[in-house]
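Below you'll find only one chain, the form predicted on its own, shown as structure tokens.
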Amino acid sequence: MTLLPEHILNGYRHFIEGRYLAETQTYRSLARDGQAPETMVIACCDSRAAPETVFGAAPGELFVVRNVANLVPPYTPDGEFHGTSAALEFAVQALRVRHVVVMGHGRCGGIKAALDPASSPLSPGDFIGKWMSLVETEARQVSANELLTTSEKQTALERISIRLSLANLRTFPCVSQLEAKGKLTLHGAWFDISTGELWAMDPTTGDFQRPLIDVEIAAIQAK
């Protein structure tokens, strides 16, 4: 019997012979010092989308909450388990990060499920279908436009549900707090899988637009 699968520990193998070996020091002071990121990204669990992958980040500098669905939900102290929010809380209240992304991806499962309430529940408890519910009513929009194909539905709930989610964050009082004093600031994020492209969002308009592409353009034709 083996403790772990062999592609992990392989994978493990190629770490610890490679990216550790040449960034001892970098791991040896963050175990000392702790760690002390800037940025808190809540993203997808989906194993396409690693946030650490498509930052290129370095140990120690971002520190990540993965979800189905990348979703926020409000805040609601009614003293239940609430995995997102502690993450939140301890991100925003004890490690005083500058930034929080909302990530999501494109071909995303539980925004998939999200539009079609009909499929049948993976198990008795329906975990996805009630994480999901977050956004029923923005789906049921979705869905209910006729002019827009099945892929379009796709992409447009996964932008509108990370706008969501930015608005779920505000709701809790310290990253409202905070980001009045222009301690912490919100920001969304879409990457397409399929082609690699990253979409931000406006913080004015809610736009999604290609930071290292549509931005250089705009500014290349106001010359």
The other form holds:
Number of protein chains: 4
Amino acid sequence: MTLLPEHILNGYRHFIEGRYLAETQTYRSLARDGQAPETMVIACCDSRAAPETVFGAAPGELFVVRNVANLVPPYTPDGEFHGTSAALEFAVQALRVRHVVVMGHGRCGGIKAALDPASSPLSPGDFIGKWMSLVETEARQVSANELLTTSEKQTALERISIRLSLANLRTFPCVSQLEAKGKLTLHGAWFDISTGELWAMDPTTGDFQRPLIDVEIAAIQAK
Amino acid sequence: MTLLPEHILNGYRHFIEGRYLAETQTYRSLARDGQAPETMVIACCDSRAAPETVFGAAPGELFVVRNVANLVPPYTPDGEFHGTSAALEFAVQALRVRHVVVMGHGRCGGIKAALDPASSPLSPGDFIGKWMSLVETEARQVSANELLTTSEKQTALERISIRLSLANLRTFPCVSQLEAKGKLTLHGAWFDISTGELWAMDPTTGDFQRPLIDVEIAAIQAK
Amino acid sequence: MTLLPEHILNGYRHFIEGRYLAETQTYRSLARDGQAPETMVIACCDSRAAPETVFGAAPGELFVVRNVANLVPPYTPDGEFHGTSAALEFAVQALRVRHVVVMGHGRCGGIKAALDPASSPLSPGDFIGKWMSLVETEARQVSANELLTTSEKQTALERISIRLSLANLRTFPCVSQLEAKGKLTLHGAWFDISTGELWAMDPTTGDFQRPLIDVEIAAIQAK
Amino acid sequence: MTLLPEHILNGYRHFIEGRYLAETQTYRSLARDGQAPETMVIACCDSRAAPETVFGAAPGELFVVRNVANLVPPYTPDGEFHGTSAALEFAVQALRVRHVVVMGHGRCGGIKAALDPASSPLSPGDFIGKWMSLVETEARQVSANELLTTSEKQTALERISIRLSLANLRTFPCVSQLEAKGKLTLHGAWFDISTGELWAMDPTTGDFQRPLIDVEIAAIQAK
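To complete the pair, please output the form predicted in complex with a further copy of the same chain; the form predicted on its own was given just before.
Now the full complex is given, and it begins with the chain already shown.
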């Protein structure tokens, strides 16, 4: 029996023979000097939307919290365990990151369960239903619109929940104070697994648009 | 003003022109058919220890929850929000992963804060102290042993907390039942940021060892 | 004084010296033999979304009706004037087109007026309000969802109204009968003025997707 | 199965790789700033007489309503649906166009049906007969003149109906008021599919003449 799943070991082998060897000095510096990421990403656990992959990140670049559906609960200092809030506090107060990106993605299983709890395989669970209740009101409102297709509802709630998480982020005093001083910027992003497109939220309107569309058009022109 | 930090956009540009184009069909299949990862990883938010990077993961390969110090709280169905437990439930019950890997790493800031709360910049925080109290008993005991150096205490608690998280994982009925049936395997791993070494936990003894040590040495020699 | 606006005459000059001369034989044949378009397009009057331009159409290729917001009223044989229904009848029964495409587009002024009649400069008008009341129920339902941004509501209603027009098309006996026999196919399309993207409706789900995304990706690959 | 007819997709491909790429900035400006066409065209659905093609129009240049035989019904504020009147209202009151061009063309199928309803394949239809009854009186009078050939009758009614539509346009208060103030100009045009000639109506006499005849002859000579 191996101590780790075979695919994990094979992947690690590629890492150590490839990236680690190429970036040994970076890893050593990061170990010696500590991490100093400029950006925190709040992302989903989904296996298809890893922020390091999509954002082509170098070691030390992104401080990443990942939970189901990339949700940020509102500031609730009630003495209970709040893993995401703890990570936020760590990033903002200890690491002093300058950016927080809430990164959602298409076809999110958590959002799907929120929209259709009855047909979710998780309905009898103890935790996922409670967790997704963070967007319960929004899910109910989107679900009620029978003019939207299932897929349109899904995308709508994915984007609405990013806006909600950004609003919840601002309920944390440390976030709103640093943002007011211009020392912290909040961002929303949505990744389309199928097309590979990255959509960024306009902070004024809340709309999502593709910031690199010029690159795409240039590529077509170069054809 | 750009909608996303410049380094995020540049990284995404590399992704879309490189990896996404090379693996377009994989992304499309994953979008169409849904994710079916074999393995869940519980890892730390640390910017230097991304599981996808260290485990050289393909899209769709790893379902990843990340919180400060890769902790799993014990099973507590109290109706409160439990982000990590929700992710675990999702992975085990909906996605039916076959492996759960708790992945710790060296120089973990959360573990450091647990060992020396007084000097942590986070002491006045609302959340991180509570979160790290999950290993409070263990931290106190390690700290009290004055025979260990500061660095040894750090590594010791990092590994102790991996064993603790594995024990907590087994308090979840869905985990212990599937493990008993041989349908789910739990693993511990610890990544050394400086040397790039991956240490795997022996499930019988709890010891950490390097499963690929020969490969590592050969690779470094070839450098 | 000129008989026609200067820009019209200049444009015609380009046509006659360019396209007409290049395609004189086509025009002569079409004049002699009559038109036999394979496809009818129901499009908006908007100056930025001409179907001949977007679909790169040759003379004789598209039979086009254009009204505000590319709406099709339901089949109502009440002896009143129904310009769009008359055009549909002409295309389907006399010209025997094989395809009908309802082509919507982004930033549609009619849809905007339907979503926000109060702020429309057309509110005191006699006709536009009545015309847009064809999607009044849908507009009210979309408007009520305060979780959507103004722009998201706009896109949602644009696509919902395409689906509604397709449903209304099927209330015409000549349409539904020919469709049942496989002699007529209905399509939905949505053109994004800003990005130039064409989105096509999946007839099963009603979702809009980009049929030429492979071309776009190939272009990026070719970069 | 493709979502859109093959010829539509091929045409779109030419558009996106050709015109859209050449005029990307224009499309973006038009999307961002909204349309501001100077001219509205009321044209026929005929596949051989697209105004954008014949008038070599740029995106954003022409606001176009198209119905069978380019007819304008008289002002009838009866609370019924009037698609053409709604489009006119939109163009004149919201977009404040400065010109309205009624553009007829030769070999118009609608006019032919009006002249000879008995032999029309549309006689049993619910809508086309009613729609063409807008020129019923005129059609009957032209038909009765046995001195004219069939072709002469056709051209005569095509031009008469343009003059009638212009007269009907002036029954709309918003049109006649703006025309009286010199803020709106009405024009008639007739396109000969076979020769490619554009004939413009003299507003004083109602006669049709070719404003660019010198250009046409030179161009054809140069061929």
